[in-house]
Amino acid sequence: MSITRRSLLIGAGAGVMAAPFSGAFGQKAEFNYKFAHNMPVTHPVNEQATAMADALRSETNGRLDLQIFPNSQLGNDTDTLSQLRSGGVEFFSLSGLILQTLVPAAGINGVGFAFPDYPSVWKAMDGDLGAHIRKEISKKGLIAMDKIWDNGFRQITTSTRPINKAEDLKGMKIRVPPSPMWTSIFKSLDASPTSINFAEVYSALQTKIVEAQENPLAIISTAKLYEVQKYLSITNHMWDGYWMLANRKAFEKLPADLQKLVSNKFNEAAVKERAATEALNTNLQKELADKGMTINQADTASLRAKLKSAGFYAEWKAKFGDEAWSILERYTGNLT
C-alpha cells in the first residue's frame, strides 16, 4: 500500500520534470537549473514554487528554466543535501534542523518552545537571528535566500495513545528528522526518538518501526499521515521552516540581473508561502478530525519543564554557544 501510494504522489509531480524548457519562447534556455524540495505536490511550497518558476520563465524571456523536483524525487534529505554541494542540484529547501548537521547554528530556531506565535518567529528570523543563521551558511559555500519560507509549529501524532503531559511520551517510539536537536528534545522527554527520512515516514508508522511523529498540520494532512495515526497532540513544541538554498557557484554563474531577480522571486515566494502554510495550518484541525483522528491540546508547560528539567536549555546554550543564544533570547526572553 505504501509503495502505490508513494508511486502516485511521486506519478503527481512528474509533471514538473519537464525536459528543458524552450516552449513559447522558441529558444532552448541559457541556464537549466534545479530545484528540489521534500513537501508533497499539494503543499504550499511545491504551489509556491512553482508558481515562481513560471514567473522566472515569463520574465527573463525563457533565459532562466527553473525544474521543480518535489516529494523527494531527487533522493532523500540528507542525499540531495550532498547533491546541493556537489552541485548536481542548483536549489535545495531544507529545514534549518536538518542542515544543522552541516551548519550547527542553522538549528536555533528549534530551540524547544522558544516562540510562541508567529510574530515573534517572523521578528526573529527576519532580524538578527535569521541574518546570524545566513552568515554561518555562507560559510559553507552555500546562499541561503533572505526569507525563510514557513512550515510551522509541530504537534505530535501518535497511533497508540494521546499526549496529554509529559509523562505520556515516556518510552514512546517517534520518528524524528535526521537532526540533532529533535533528538536531543525526545530523549530529553524520556521518548525513544528514531531518525527517519520524511520519505520514509509513512510506510514507517504503518509497518510499526516507529508508533509517533511530529510534524505540522499541513504535512500530516498532505502527507496522508492521518491515514496510519490515530491520535493528534496540539504541542507547538517547536517551529520550523525551510531556508531556501543554492549552490554558491551555480548561483554566482547567474549574471547579475538574474541574481537580483532571482533573490527577489524567492523572498516575494516566501511571504505569500508563508500566508498560505498558516492559514492551511490554522484551519486543519476540524478536517482532521472528520478523517478519523482524535485531538487533544496537550499541557505545554509540563513538557517545557520537563525539557528545563532535563538540562535541554543549558545543554542547547552551551552548543551554540553565547553569541547566537544571546541573539535567540532578544526575541525569546530567557530561556534557561
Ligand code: X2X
Given for the second form:
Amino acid sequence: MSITRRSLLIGAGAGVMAAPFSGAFGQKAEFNYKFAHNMPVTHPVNEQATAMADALRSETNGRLDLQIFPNSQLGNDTDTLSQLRSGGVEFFSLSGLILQTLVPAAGINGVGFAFPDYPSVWKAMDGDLGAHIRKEISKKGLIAMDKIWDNGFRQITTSTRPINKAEDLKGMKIRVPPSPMWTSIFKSLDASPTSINFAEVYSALQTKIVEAQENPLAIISTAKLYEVQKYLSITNHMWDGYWMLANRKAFEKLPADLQKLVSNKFNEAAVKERAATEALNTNLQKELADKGMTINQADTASLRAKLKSAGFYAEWKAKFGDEAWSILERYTGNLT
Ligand code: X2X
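Taking the form predicted on its own as the starting point, write out the structure of the form predicted in complex with the named molecule.
Following is the full complex, with the preceding chain placed first.
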C-alpha cells in the first residue's frame, strides 16, 4: 500500500483502522491477511470481527495477523468481491443476496416474507438450506464459513412518506443493494429500485438521488441513516445475512491447524454477533423514534399479496429450481 493510499485510509477511517501488526510478539506475522467488510465500526459485525482478530493474533502467537477493514475502506461490495476472487483481499463478509450475482443459489434466503422469525432463520441457515448454499459457493473458488452472521430482518425508510400498504410503494425511488433478488422484489411491488452499493447509500439519500432504502434497524442506527430519512416502516420483508468468505487459495495456504482455528473462531464469533445484532434489531425502535423518525407498522399482508399477484414467488421458484425451493419451504412452510 502506498503512503498516499494509507494516509488517505487512515484519514477516512478516523484512526479506527486496525494498526498493522507491529511486533507485540517481536516479529512480523507469518500470514498477513485482510478482512474487508461494509459495516460501520460500531456495528456488531465489526466489533466481533475485531475481537476475533485479536484472539487469533494471541492464540497463534502472532503468526496470523488478520487486519480488519470496516466501512468499505478497500472498496464497495462489488469491487471487494472481485478483489476477494483475485486474492487481493483474503476474507470478506458479503450478503448472500449480493453474492447471488456470482452464485445464483445464494439469493434464496432473501425471498420476500419467507421467514417468520429468527429461530426459523437459524434452523434453515445452520441446516440444509445453508449447506446447499455453501456447496454452491464452494464451486466458485471461495470458501464460506459454516455459520452465517446476522444482518437481520429488513425495514423500509423514506424521506417522503411512510409505507403502510403495497400502494404506498408505487413509483417510490428506492435504493436496493446490487442483486437480482432485491431488484425483483421492489419491481414486483411497483416501486422504482436503483442498485447502489452500501458505501454510497448515505450520500445517495442525502442528495435525494433516491428517497428510500431498506435495512435492519442495527444499520439504520449505526450508519446514522436516521439523519437523512424521516419515516421508518416496519415491514420485515426479508431476512439477510453475511457469509464469511475466504479466497480458497489464501485459506489453503494456512497450515491445517490454523485453518481449523480460523474456522472455529469465525463460527464462535458468529454466535456472539447474532446475539448482539438481534438485540439491536429488536430494541432500537425507541432510540430511532428519539432521533426523530416517525415509525409505523406496515400491513405486511398487503405487501405479500402484491408479491404473489405479481408472480414473484412463481418466478423465483422456477429460477432456484424445485429442489432448492423445497429445501426452503421445509423451513418456511408453503410460499407459493
Ligand atoms: O447494502 C446493504 O444494504 C447491506 C449493508 O445491508 C448489505 O450489506 C446487504
